[in-house]
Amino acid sequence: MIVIAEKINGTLPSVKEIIQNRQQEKLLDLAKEQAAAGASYIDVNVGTGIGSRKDEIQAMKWAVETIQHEVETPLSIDSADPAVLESGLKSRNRRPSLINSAKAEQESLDEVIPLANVYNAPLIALAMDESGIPKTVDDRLKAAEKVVSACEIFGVPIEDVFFDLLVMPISTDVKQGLKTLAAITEVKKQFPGCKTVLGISNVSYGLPARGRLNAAFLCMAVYAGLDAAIIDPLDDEISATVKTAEVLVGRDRHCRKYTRAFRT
């Protein structure tokens, strides 16, 4: 399982303060903790909702350069703004990176997907377009088709695409989890070689005992074909669930990762 660590996010009050005040040591502590916990990528989102586009570009450059000076774990460069994404990718200077994210809107198709080719980086693509998050599995697949077409134009291989099938809170629609699971399975059938990713905690928003719901949903998603998860790797329950789910679906040869993790 590819684990994308989610804790460096400018919408969180503690991280917003770190970014605004350029608190280098605190930023490094967050990155180092997540790297030590086994993150495959450390997501870096510096969008605080305050300041201009130029401010966010400068903040991304600072954050990326600060982290990579001491942490070897690849970074997931996270922004809805193509200019901010490119700022982070340039700062990586060809180090392994993940682009988070594109979507099936024309501007994103034209400006974000080419970055995956230019910087030789895999890409998270949201299965949504100008009308928002599709309500049905078929419409999510149609959004994915637009992304695939653009990838073909710009020379991005399907193996470098992580489709985010966008789970919505089941507190607003109890069928949302099932729709997302079905979409994971179908997109992998329709586009062999592609990968899938989810922000797991979205499913439990607004409900009590969220950790239990997140863990159960993660197991189900792995069975459906999930390749990557955006999670907090410092959360013992969800990290244990990653190991548990992988061994149950046969991805863990001789159960070695599972036994090693629980001995530790």
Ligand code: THG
Second form
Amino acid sequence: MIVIAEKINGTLPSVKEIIQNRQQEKLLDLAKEQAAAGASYIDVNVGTGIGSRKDEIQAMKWAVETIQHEVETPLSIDSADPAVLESGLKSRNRRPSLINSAKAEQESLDEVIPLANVYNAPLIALAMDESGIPKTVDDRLKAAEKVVSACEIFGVPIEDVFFDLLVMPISTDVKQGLKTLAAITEVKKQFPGCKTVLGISNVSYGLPARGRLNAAFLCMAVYAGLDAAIIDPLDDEISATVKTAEVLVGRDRHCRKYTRAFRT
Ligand code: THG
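Could you output the structure for the form predicted in complex with this ligand, given that the previous block was the form predicted alone?
Full complex below, order starting with the chain above.
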């Protein structure tokens, strides 16, 4: 499983403060602890919900430069704004990054997909267009198709695309969990070689015992073929679930990762 570590996110009050006050050591601590916990990518989302576009562009530059100075782990540059994405990618000093994300809307496709080419980076594409998160599997697939067409035009290989099939809070519609899971299976069938990703913790929003719901949903998504998960790698239950689910679907040869995780 490709683990994208989620804790550097400006919408969280403690992280918002770190970003606004440019608290370098605290930002580095968040990066280092997630790297040590085995993150494949560290997500960097500096959107605090306040401040201008220019602020966010500068905050992204600061965050990326600060982290890469001491941490080797690749970064997932997370913003809906192509200018903020580019600010992060530019600051990356040719080190590996993941672009998070494009969506299946013409303007986003035209501005974000070329970044994958210019910065030689894989990218996450949200399976949604201008009308918001699709309610059906079919509409998620239609959005994925638009992304695939844009990738063909810009020469980005499908192997570099992670489709985010979009997790809705199960508390708002109990049918949506299954739609997301079915979309994973379908998109992998229709576009062989592509990868899939989910922001797991959205599923449990608004309910008690969130960790349990997150872990159960991750198991099901692994069975459906999920390649990457946006999670908190410091959360023992979810990290253990990654290892247990993968060994059970035959994605851990000789059970090595499972036994190593048990020992540590
Ligand atoms: N897809 C993509 N990118 C994303 C998301 C996605 N980036 C942002 C977000 N969703 C994933 N990142 C976070 C970061 C922090 C938290 C959740 C998702 C978080 N949530 C709870 C809180 O608000 O306190 C705690 C969650 C828990 O109980 O585990 O901290 O979907 N491509």
